[in-house]
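Just the one chain here, laid out as structure tokens, in the form predicted alone.
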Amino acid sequence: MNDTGILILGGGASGLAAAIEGARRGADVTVLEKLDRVGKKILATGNGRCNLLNRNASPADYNDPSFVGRVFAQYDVRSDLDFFRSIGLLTTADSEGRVYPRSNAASSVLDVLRLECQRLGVRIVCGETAVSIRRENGMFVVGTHRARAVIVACGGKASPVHGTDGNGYRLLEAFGHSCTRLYPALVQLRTDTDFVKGLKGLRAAAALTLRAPDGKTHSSCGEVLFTDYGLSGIAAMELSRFAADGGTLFIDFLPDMDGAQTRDFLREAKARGGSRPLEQLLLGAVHSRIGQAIARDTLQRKLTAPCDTLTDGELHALAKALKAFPLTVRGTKGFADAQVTAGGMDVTAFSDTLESKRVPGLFACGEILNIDGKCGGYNLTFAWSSGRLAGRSAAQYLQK
């Protein structure tokens, strides 16, 4: 058997950042990683720049802002960019808040995390995978090893060529800890076609209302991407984790305008624009192929006709158009294309400090539990504080 003290299932983000914290107090670390090198999620996020912070991350960017809270009043994101910095990572911050290496590539995050935990002693075994994990003598055996404390750091099922297959689940479950519903999120939307096929590439400027099967209403506020099959970018993203059993999505496209001055800038619109053929409409207001689409599905009639036919109803309901076009939501693609998994391990079977309230000396952090944040960093923001709360924690198991 190979002892060591330390145990911890997964080289991704949380992983990693468990092994330094938990090996810069003392203890005697191995990472196992099912694939043939760690972090490679790492390297695949922010489009290969690694958006690996939010400044502006607080506990009620996150379905659960309690356990969250609780995790960063222990680790917050100062703590963490102090922690990168120790590293000898330098980043930068755009004015969303959004952290980044400042070499631009992701490749630096996970280089100055793999020479810490070289530098530590941290040993990283690759190619294996944890079939299970038993008690044996007040040991965890994991195949060939053998540790007094483990941390779960497996993931999610979101991005399964990135390792993260779900197996973490079934390791917790069989010493009783509860997985909730899994689902993908900040993932693409699948809508009815009809309106969007037309318009794929296009971008869009747009506040998107969603309102579920269960009558909740969810919003976010940003750039829309058309495609053939529905909705993508950071907006339509965001509404995800809600959209798995389909509902209806309103798009906004003048956000920054009521009815009442959207109703004015159409009757504006009409004045100028004369005999000029409806099509030429909404040029000032929307692109041009967003602003034909609307016109056509709301006007039902041929867009070559004049502006000044236009009558009162009509412009009522092209400003209503405008302000809530409304699209039927199909769900969402798959854990294939999502960045993060929605759902997880029960968090109240969890302590303050990721220890299992039912096995002492089991941990978890990071995707594994049921938490996620929004887009822009605020999930990996999690994975690094969640990480280091459970590798300092278990360091401490080790003293006890």
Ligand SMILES: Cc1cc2nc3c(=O)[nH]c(=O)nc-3n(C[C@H](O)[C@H](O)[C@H](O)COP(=O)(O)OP(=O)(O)OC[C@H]3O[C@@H](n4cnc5c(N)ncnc54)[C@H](O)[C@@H]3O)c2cc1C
Given for the second form:
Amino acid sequence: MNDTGILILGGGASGLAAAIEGARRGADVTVLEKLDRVGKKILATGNGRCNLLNRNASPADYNDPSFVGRVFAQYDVRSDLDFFRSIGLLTTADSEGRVYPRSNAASSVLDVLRLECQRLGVRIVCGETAVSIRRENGMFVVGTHRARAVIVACGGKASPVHGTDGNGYRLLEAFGHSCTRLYPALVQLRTDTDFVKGLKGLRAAAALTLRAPDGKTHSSCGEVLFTDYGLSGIAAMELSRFAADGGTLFIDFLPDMDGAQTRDFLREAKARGGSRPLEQLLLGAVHSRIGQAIARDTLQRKLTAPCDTLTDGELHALAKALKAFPLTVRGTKGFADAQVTAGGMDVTAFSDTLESKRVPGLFACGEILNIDGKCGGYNLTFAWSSGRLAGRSAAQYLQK
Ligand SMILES: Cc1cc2nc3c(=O)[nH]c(=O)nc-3n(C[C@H](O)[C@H](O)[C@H](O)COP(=O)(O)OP(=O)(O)OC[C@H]3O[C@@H](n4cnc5c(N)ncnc54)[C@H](O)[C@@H]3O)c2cc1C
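Can you return the structure of this protein in the form predicted in complex with the ligand rather than the form predicted alone?
Next comes the full complex, and the chain you just saw is listed first.
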């Protein structure tokens, strides 16, 4: 048996942060990682740049503001910035508060975490999957490892190529913890393809409203990227947690103008267009190909006809299409492509120290919990904050 003080299951973002906080408090820490090296997902984040934090992160940016508020009351984004500075990472932030390593390389983030673990004497065991946690004489046993405290930091179900296939939930369920329904989040939307296919590769700044099958509506705004299967881009991905069961999406291509302003613009465009073809009507409003696709879909007639043939009814229909173009959503690209899992272990069964209310000495942090946030550094912010909290709490548990 390999004895250790704190055994951390999962060497991802939250697990490595937990290891450092635990070891800084003098605990003997071992990290068990199923892949051949720790932090593989960190390397893939932010398109290889790692958007590691968001300076503006607040509890309201997450699905459960009350629980996240209790975590951030102990470790918020400011203290995470200090934490990274303390392990030697210089960072830079953009106008939206998104924080990146100054090197612009995700590998810098992983390197400083790994080096700090090494400096503190954290044992890292790779290529070993935790398949069960047993209780034996007041200790936790995982394979050949025995520990007084265990932190489950196995992540969620999103992006299984990075080691997260949802197997971690079972480790906690075995102790009577429950898991909510899981949805892929921050993932591309699959839609009817008639409209989007021809627009593949084009981007638009738009506001989106999703009417989900349960009748609830959800909104986002920002960049939309057309693909041959549907929509990508931040605005589309932010709605994906509500789109697993499909729904209807309305695209507002002119979010800065109201309906009346849009109709006025179209009247002016018609007058200006005169005998020029209808396919040129929306040229100054949206990308020419997007404008043609909207006009073709809405008018259902030849766009070679002159602009001044546009009837009042058609003008109103075009204005409506520009403000709320409907697209049927068929679901999302799923967990394989998702950045995050929405849903997870029920957080009401964990105290403010992230210790299980059912099993003393058992802690959980990161994405395995039923917490997910917006796109832009929010999910890693929660991973670091909750990981650091679990590491500190487990070290304090050992001192009891
Ligand atoms: C492509 C991509 C890009 C992203 N970009 C960003 C971004 O720029 N900014 C942002 O804030 N968020 C981003 N995210 C989300 C963010 O990476 C995660 O929310 C975060 O890593 C979750 O941290 P975690 O510690 O809970 O889990 P993870 O970082 O997923 O780590 C879990 C670890 O546990 C290991 N593991 C799983 N099961 C076991 C087991 N049974 N035994 C041992 N080890 C196990 C896994 O191999 C993995 O290494 C991105 C995600 C993806 C997939």
